[in-house]
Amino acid sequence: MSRRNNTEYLVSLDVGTSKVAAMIGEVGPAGQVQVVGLGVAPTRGLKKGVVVNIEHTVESIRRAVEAAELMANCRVRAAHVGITGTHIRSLNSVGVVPIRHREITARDVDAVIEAASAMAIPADQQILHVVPQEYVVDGQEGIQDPIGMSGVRLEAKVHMVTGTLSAAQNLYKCVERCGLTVEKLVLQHLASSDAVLSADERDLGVCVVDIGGGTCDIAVYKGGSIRHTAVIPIAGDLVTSDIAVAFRTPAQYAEQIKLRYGCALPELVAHDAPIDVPGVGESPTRHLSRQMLAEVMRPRFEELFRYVRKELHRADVYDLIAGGVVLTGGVAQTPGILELAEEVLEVAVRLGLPHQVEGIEEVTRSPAFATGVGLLLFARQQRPAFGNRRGSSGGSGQWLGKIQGWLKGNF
């Protein structure tokens, strides 16, 4: 028996390097999101977060969506889709406009955000997000919502995120070939942050590190607003590759060994814990220890966290993260990785699990679904009944709507 046709669903699509996760959610009477459908499918169509094979990606998206629809007993037509990759660029910008009638209106806010966004960017790049950090009215800083205030000069500090047009087009194409409409492309860093951070952490200063299969996504918050985003091309797939080379085993078996026996710190595993490692071709299965596996995995994770620390220093935001680091993403489930991150980054590190959602227990207990949950929360925020037009993860709803319309018009 199908669900009522008038039920409004939120749909998220996390198209990652190692998996595609589709989620279907409902909004309850109090505004809470309940996950009613989940579908996960492995994918071989992406590399470092970017589509490299249309057919493989389409097949993975179709399988994930169909599984989610079957669980939720419904049909979906549109989705919020996450985007990441090394093509993502970000920068902070400032815009200034005069206040027309001495009292700030929504039109003034849109105008100042548009002024802040009027920056020269490469021809192959397009704006994905314009996220307001704070507003300044006649020199008064730290204003989050200036509408209704009096003044003569309005200034906006924004965080802009751009991505290559071709990467966005290919992602649109894959989703639309599955019969779905892309409601918005949302940066995965922002979605994951929405799912795992508390308001206190955003205010104090925190760094979210989302480690997936192909990329490591970084988002830094301070004073309740996003301050910096970045993508590092070192993630779980490189760990799998190291295991395959060191143990001379095919990549699919290396991935299974990593997930089942992997540990980031050799001292946390027993010396005599054996692992059966299949050989290549007709080579016989060999028996190796978990400690040997951990000794292969640790250097790559250590390199990753050193790159994270280097990026935080390069962007001059390391001193902003008094709240430490929140580690999320599928790789964050690796035993010992939190301790290793603390050792390298020299700050407090905690595991980021999705919150603000109910329903399927598998979703709420796994950092691997943080991006999907964040996309659902972003979708709820865009609904007029529940969302703030200029929320923390989406920026100016009207301005993003204009950008989205422009992108669709050019696709």
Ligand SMILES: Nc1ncnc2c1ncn2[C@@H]1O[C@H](COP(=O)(O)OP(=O)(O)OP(=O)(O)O)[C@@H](O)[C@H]1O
Given for the second form:
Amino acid sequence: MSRRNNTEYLVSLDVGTSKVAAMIGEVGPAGQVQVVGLGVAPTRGLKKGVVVNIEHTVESIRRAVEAAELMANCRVRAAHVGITGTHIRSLNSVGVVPIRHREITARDVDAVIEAASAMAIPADQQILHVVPQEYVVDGQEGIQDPIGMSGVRLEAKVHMVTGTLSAAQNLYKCVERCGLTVEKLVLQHLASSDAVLSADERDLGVCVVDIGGGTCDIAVYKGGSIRHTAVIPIAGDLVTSDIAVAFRTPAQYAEQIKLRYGCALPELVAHDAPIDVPGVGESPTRHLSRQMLAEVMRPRFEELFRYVRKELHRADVYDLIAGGVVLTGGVAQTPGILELAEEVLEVAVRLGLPHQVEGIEEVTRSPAFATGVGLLLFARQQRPAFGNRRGSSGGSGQWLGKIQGWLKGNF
Ligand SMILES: Nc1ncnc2c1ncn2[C@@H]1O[C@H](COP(=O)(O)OP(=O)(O)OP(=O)(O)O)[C@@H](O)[C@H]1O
Ligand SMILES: [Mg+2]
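Now that we've seen the form predicted on its own, could you pull up the form predicted together with the named molecule?
All chains and molecules follow, beginning with the one already shown.
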């Protein structure tokens, strides 16, 4: 069977701490995204969301992309790639430009966003996103698209995301060694949010918490715009290592036990049947209970949600999230985790499954694919026919493209 070699596909690469997920999508006649290829490969080359071993990461990306290409029967050349890690910083900023009683043009909007981004950032960081939150024309707030309006003074409020140059360069390097071009680096939190949130939730105020293997990524929305993003370095891998230490068992068994019998709330454990726990080295297999396992897991999840709450208070956004919290990422599948999150965060918590896409059912059934789906949605937005609207969550002007071009050329 001959392979199609087509540039019309949307391609996403979620290079996570636990797995690389490569997705290939097609855009239907009504603009809907149809996932036609999925490839997943476990990763060993990342720690807390950041590449620490190029060879291992390249191998995982290659395997995931090949599997996705085989399923979709095509070859892909470029991808939207997710980025996260504790090196990510975010801040809100304001820019102003004079208009002098004429109609606001796209150039004015680019200029005001550039003005808002003119912040002193540390030499080792570079801008990843500048997402417009709202525009203000002569004091009139809450404007989403000011083009064509008249006024004297145009103001833009933006959310800026930066990351270290080296983390981005290593990711570029891994992807390009697999023969792919990075079309755009996208903050994983923004991608996951696109995949799991409804427009109503963004409007009312909501917090997306994506808990993966290495990091917990937070994004807060209100009034339809992003207000805050943060990364907490506590996630599924730490729970696995807690189990390994508490039960004195190798990490791979601890992970299997967690996936099979794990629960975040000891009081929800219904059948307290014994679990076989292989020992380390010469130690014999022991029998421990599910109740004990849940008692080992709960404190770490509790600590994580306390950090999330503290971060929301620190950034002064806790009171914005009337729509509650949407939990996604692989860890969101842990039984009892939604209840525990509600208990600690004291807001309504729901599970965030990726929606807005059709096709492979496995993708829409698992919160672990939220980032990959969100990256496909980002890719669709960049297609002239389906988006690339100013004020969209992509939100980059031409000058940001130049920065990313420069970044690509500098390693
Ligand atoms: N069914 C499940 N129940 C409980 N936990 C699960 C389940 N499936 C996966 N996990 C856990 O989810 C984590 C992986 O989640 P995910 O695939 O979202 O991570 P990732 O995107 O690779 O990592 P990160 O985003 O942190 O870089 C692992 O810790 C894994 O143990
Ligand atoms: Mg992830």
